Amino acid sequence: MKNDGSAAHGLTRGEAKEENAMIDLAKELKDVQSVAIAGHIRPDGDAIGSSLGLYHYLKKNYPEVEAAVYLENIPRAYHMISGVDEVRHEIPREIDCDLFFCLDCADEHRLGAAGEFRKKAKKTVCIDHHISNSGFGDVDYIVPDASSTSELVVRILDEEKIPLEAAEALYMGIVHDTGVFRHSCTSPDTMEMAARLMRRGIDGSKIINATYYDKSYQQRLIHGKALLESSLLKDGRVIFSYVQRETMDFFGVDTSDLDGIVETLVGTYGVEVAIFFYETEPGVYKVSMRSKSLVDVSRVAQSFGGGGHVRAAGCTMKGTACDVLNLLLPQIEQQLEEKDRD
């Protein structure tokens, strides 16, 4: 199915957000000769598979487009997508760029150094899916609703011109972000943009097996630690566990190493809610919460800072690991305890 940009329009500063409104990509390119891809510090699946996806698409199909994407460090399972070594993790001193995309970012503040372009570029385009984004583009792209900003990349692309390239780092950003399509978050409308990109050609078992399942022995290990020293709290109903920098440290891994344990915590039998941190630099958590049905996690994520979705948030949080803990149940207590009532 073509985007041939009969219905689209994006929504400037200011305007409500209508979950349907799209944007016209040929529109903004108009006229554009240099264009600067980034997504959130830290970024995961979906913020490099919707980045790279753009990226590839715009050298592919507007050539006469300079296009460069600015990522932090990523991690070794995402290497396997083309177009990784093309990444830059340093933002230019001087700063001259016609367009500015913004992907998956539900706050300025957490593009980290490549939030420079949001100040100096011409022009901005914020594309995202968290609900706690009130919009901070030029023109704004923001859909709760959807399962990943790589399916609302996706949506804004003509299929037929989407290179191989771009529908592997497309699927791959849904695949995570959806949980290989486990998640809520997937809908009848997730499915068909994975199929456009299954129809591109790609691998999609390689693509899902690369990145999101195969893991590294020291991986298994910390998994492992992570989840023999887990708790069940609130009647089993919530699950918790942390791991402290000087674990990592002893099994020789890093931050992106642990994706996937709060994920594996939720699937517990009778748990509702899964917290899971860990330290990042001394008496500071990364905290990230994952429900299935009751509770919404990105209320108790937004209290302390964070953001998200209703099923999957985090924050980052200070104090000891207890302090974090006892600060966390109160509120998804008193959620339980609500729909307990109704």
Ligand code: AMP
The other form holds:
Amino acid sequence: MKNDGSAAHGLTRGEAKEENAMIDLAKELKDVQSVAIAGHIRPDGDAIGSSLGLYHYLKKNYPEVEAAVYLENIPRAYHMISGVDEVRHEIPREIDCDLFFCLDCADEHRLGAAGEFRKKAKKTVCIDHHISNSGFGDVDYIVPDASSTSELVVRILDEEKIPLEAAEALYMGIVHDTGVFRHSCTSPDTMEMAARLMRRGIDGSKIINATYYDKSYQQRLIHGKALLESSLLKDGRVIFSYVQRETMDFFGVDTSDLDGIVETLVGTYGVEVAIFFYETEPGVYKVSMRSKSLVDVSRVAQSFGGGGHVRAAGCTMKGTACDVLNLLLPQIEQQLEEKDRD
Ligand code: AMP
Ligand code: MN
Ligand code: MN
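Could I have the structure of this protein in the form predicted together with the named molecule, to go alongside the form predicted alone above?
Now the full complex is given, and it begins with the chain already shown.
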């Protein structure tokens, strides 16, 4: 198998921790009574899929372990995934947790309120594929060239013991982070994992349509508006659009309804980088960037305190929309010029 974790060695804190060796789940669960699972704030398909996939697997195969998933509000598109109604949104005041699984989360800060588990659980296992993750668990399994955290979770499970609900959630997670097996992070291993999950009996087509493609009319309208108002910059190599809070209010949509806009933008002829941002509160913007093949947008995002992957990254920035764009563009331009010179 291509990804045995060793590829990630140079990116972690380094010392003699057991990080990035394949996790032995049975060993980690020995003498463990309580497990908490959490993913990053504003959870996406991979954070939700990997968390619920692991949860269903533990429930089925380790019934003696008390497991719970903690995630922020889950967008409607994912409500067909089994176990969403069991996800907890409040962090307990008193935390008594033997083992904490931190999934799909590039840094501690991105855990939001669930960061308390990192502080108070007896042990933290961090499973992730963000290149910007420097490793903050007691045990880290970080593989930047894996398609998704869901793919990494599949690797640590005993395939024969994956229940249908877990297979559905994990397949959904892989589907989302690969953009339905389309992004460059999709490897032969990814396809093999997906095939194995399909063999557990899932309805892949239904999962893809319901969680990825189906949108509400309001979502279609705001997507249309963002596309209509997009601008081409830098000789058509950069495309940019943004949505203000008042526009979201007008259309009656929330931030998760804007998912997918940046992917559509980057698929424009001639475009190398797409920038899309929306206002989370006055003067604060959540930035999403996507790159086709030349620019490392993770580097750009990291320089503003964010992170992600080479081809998909994000950060939060303050100022006017104009300020945000003007801060991002020089770095992107510089990387494009470097590539032009190569
Ligand atoms: P997004 O544009 O929000 O879909 O994010 C693209 C990728 O970058 C995802 O893998 C995110 O988890 C990651 N990402 C987005 N925002 C941040 C951030 N502020 N810090 C670290 N990683 C981020
Ligand atoms: Mn994610
Ligand atoms: Mn992910």
